[in-house]
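A single chain, nothing else alongside it, follows as structure tokens in the form predicted on its own.
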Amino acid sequence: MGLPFAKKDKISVAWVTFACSEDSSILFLELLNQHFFEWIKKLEFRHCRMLKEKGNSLDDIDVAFIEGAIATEEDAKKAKMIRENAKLVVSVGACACTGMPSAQRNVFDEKTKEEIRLVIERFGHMEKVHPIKDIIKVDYEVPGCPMDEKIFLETLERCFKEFGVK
């Protein structure tokens, strides 16, 4: 059986963060330190604001890792654009996979919703917070807050295999 995607020496990746605490980003940086000499041969960072200030691009991505929940229409629009430009999308962390804890406000009582209405309107937030899969198709999920390290490494390995990266 052939590979689902054209074989590559490196996969182009994006790490994008929406509404969350960014604890999975911190864990990812720790993992990058541990696996640097292995991953430098296998990963090309197209978009990763925590690694590079300039030159980030969301064009022609093999794997997009998305951390955080979708709270604004702008976030939803950006997530859809990422989906159009990425062959695989991986939701990373609890906010991306379930919307929680950011989505706690979805179940607030009417009194509490009214108390936060000014903040919601001021920052252009949607009525509800959504996990990534509510907005776009997600290929893999890495749950946890921060992300489950073992599942992330297994998922990354699956991505390498899908592109024939050794």
Contents of the next structure:
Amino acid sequence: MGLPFAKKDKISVAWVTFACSEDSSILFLELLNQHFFEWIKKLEFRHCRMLKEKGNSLDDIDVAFIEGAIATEEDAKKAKMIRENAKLVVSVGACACTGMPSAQRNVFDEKTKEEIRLVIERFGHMEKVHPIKDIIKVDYEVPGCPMDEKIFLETLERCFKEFGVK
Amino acid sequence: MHKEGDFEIKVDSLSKIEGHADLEVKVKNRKVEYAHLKISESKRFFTQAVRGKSALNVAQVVSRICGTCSIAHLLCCIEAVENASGIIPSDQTMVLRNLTMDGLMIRDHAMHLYLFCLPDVMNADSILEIAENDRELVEKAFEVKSAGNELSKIIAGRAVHPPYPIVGGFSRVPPNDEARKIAHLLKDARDHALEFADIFRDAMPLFERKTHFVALKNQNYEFIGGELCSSEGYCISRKNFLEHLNRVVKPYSQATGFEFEGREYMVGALARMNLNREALHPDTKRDLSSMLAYFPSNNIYMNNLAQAIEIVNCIDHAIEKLETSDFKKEQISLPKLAAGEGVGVIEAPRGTLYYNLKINNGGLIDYINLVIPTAQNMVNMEKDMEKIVQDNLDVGRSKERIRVELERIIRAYDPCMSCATHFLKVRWIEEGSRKRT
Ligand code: SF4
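Next, report the structure of the form predicted in complex with its partner chain; the form predicted on its own has already been given.
Once more the chain from above appears, this time first in line as the rest of the complex follows.
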């Protein structure tokens, strides 16, 4: 059987965050302690604001990792744009996969909702906070708060396989 | 039309800092009109969400406010719950908490300095670029960072959102042989940490702006315990911290700022070094004596050198504790929560973190209030931005160069945006006016 995608030596990845505490991003940076030199051979960090300043681009991404939930229209638009440009999209961490805990305001009582209403309106927040899959199609999920390291590594392996990266 | 000498600089989505922030600077007739830091991170309303939740695990929830320093939130909130309920942790618990903080500082400072700042210092765009030319240096960077990570794992269970620290103590105490093993790892990393301190010492840009520094002050340069002191030479009761603060609301930003005693101030490694350098570990003092002479300093870039020194200090502190402590299993019964109000104060990597909460008769949270480091630095940051723009304009630097300098000075603060924005103030006040909290 052929590969689902054209074979590559290196896959281009994006790491993007929306409403979250970026704990999984931190875990990713901790994984670099062990994997940095292996990964720079197999990954091209096309968009990764944690790691580089110049040349970040969301064009032609093989795998987009998204951490965090969607809380504003602007973020929803950006997520759709990422989907259009990425062959695979992976939700990373509980906020991205389930919305929680970033989505805790969805279940506030009326009084508390009233208390936060001004902020919600002023900054164009949506009525509810959404997991990524509410907004776009997601190919893989790495659950956990923060993300489960083992599942993340397995998912990455799967991506390597799909692009025939050795 | 723009006249010669008028311009605006906008930088969208600053790179290499956590979270999301934009800058806006306006210059008229070659004079800075304003410098604004706009935080564009969505609020997640944690202080509302924890009302009515059990005080026993509220710390695990609020630590989700910030990924970079979840450990500081966790320990600070636990301290506030214990303080409210009159629970006094054992000496061993305090040693383990201090070790947990050492692990956090080593890991977190290493991330900021080696991954985000080192490229500035080495004139490279990124750590990826440095790796192409100097693989060994990058290996050393990851070795130090990894030693901090391992320390957190052994003592607290994980580097991010660790499971062992709980109200009243630790749910697991490390066996002595594991502790000694980590001490070894830290010893191996120590030489590299010294080398990086040298690199940063030689690369600190010149800059001066007199400001005010606030930090916990104690005898062993620890991040827990001690008094809250100012660089003006006085200390205040930790209980009353809020009374000394003014909240400053910026209509263009999703985060609030603070003033201390009516003035901008700075919290963080530089504040701690300015106030506590006499209390550094003897081994750190011995090996870094030439650097200590730079402090006290009014140069915000020195925050990075202070962080580099703190890494060494935390390594020395941790090695000593790991080698000399005899850790014993402790029986911790589920603590009885009493109703009351409590305060927690901790030095997080980015500065003083403050929790104030109230527990009701049912052991549930009535309210929770917190003041986080990046919010405290906000006003000071904008003042520094104004000055750096003006200084650069005065010597005729280009707009592009000024943009680079601006990003760099903000990065020197190591700001953490996800943390700065959890804050909610419903009443929006016009720019310039402020309210006493
Ligand atoms: S899922 Fe958990 S760890 Fe990840 S961003 Fe959300 S709160 Fe933080």
